[in-house]
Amino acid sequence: MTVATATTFDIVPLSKHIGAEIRGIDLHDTPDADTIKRLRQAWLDHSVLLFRGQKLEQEDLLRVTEYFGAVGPLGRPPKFFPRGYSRLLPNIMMISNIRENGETIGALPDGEMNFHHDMIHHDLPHNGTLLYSLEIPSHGGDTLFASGYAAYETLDPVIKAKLEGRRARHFYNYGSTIRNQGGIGATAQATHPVFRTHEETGRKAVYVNRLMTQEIEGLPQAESDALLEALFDHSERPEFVYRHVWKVGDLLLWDNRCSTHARDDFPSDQRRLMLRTTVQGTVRPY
């Protein structure tokens, strides 16, 4: 590994509202402080960064995570750790459908997953998430990213006025991938503003999601349900979304403060293996 190299890289937008590919950088090498600063600014500008063709060891993944903040804890109870986690360094999560002796070796193994913010069901949600691909199926398993900024800025003014200053409650059953289906036990629940102001960019984003948001506080249930459904549908409009088709060696970094992500279905008989780290939250979004 080369230490502290100055790097020139290109930033190529992936869609109108969200995402950029970083070209010309090998994350196995350690960039200098100015390069890290420029990468962090690109993350704040585009919410999602893609690095193609990376060859990373677990130590590299943890080091890269630290360019964007302190490495966050896994955020899942130890009793749910599959056997495969014994092969990983601390604070790295395995996302995989691979089974050994009939037991999955990773988390969130199969199927579609609704749009969500990672760890929104905690008082101090994670700022960011990194996902690195080691094995991918022949098709499916794409990850979709939706811009919370674009959703807020184009929201119906009547709905925006109705919800400005309100809070929503978020709840998650560990392992659930579809709203109110499945899961093997609640890890936590928390309340946060319906519209979150990003502490570094100053921009507002819709901060509710289909998978985990249960209700808007202070409203009758029927009204809350109707408003949330309108927010979910609006936030997931195709023009706000970047769909990522994975290749082996892809590293994705996304900002959980201003974006949601989802996964589409993929063949259950084909292997999918990803390594995940998180950037620890620094500000409670109150």
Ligand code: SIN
The other form holds:
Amino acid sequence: MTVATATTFDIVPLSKHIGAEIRGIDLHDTPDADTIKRLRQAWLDHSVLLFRGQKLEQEDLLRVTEYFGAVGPLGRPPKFFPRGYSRLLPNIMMISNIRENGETIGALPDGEMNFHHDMIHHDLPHNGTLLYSLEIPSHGGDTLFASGYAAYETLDPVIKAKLEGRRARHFYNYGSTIRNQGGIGATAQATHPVFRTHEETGRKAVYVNRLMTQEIEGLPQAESDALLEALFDHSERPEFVYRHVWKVGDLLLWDNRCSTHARDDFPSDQRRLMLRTTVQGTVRPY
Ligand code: SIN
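So that was the form predicted alone. Now I'd like the form predicted together with succinic acid (SIN), please.
Now the full complex is given, and it begins with the chain already shown.
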């Protein structure tokens, strides 16, 4: 039987607006209920948590995911496993550019990705995502996180007044990583408020993104395009962003309700392999 342990840990902010590293915790061990409560609060306070140097089995990753909510369903097991790996548990997704027998074994394989909220094109988007690194390229492939709270709080009041109470439509071509490029057909679309209130923190965040948001409902196309472009540029300002340079064994957890993330390009001839789980959504965005 596993004994749950009370753990003291340090919370070290990673940037002014978003992200904190949790130091002093080995997630291979099972923390007690109070430790989990404090981790959850750190996630709400900082939107992104980083745990370095973790040695996690897939079972550990699913267990850790559950500290933050119900594990989200993810289908599509790979047809092939990469060299050195022989299994993938349900509800874990491989994000990888590795190819076996000429086919990609993972999702979102190659290169740069625009900023996005995971699953915003569904009525009940995922609350959170966890990404655990197993193999990384020698350079590139950084993941960037932007604070939707900071973007909302500093937004031009004229733009804010125009958009308060409006909804935006989101659409995603599965596999697409750059706005209006690639992909293999829309899996779903949904509309949500342009500014989302986080149901647990009560704070408001900008809730549109460059990869998936198509239009602001009820506005002429040209006005909607101009406002979205202004929102994307504002939300991605470097001072709202934490750039994560990966090491093997890093686990990142982010809150999709109040942050977006993007990915840098990386060499296509180098392997990148991550395991990903999600935390299910609990309330419709409002
Ligand atoms: C994702 O957007 O879920 C993937 C990010 C990454 O590969 O760094």
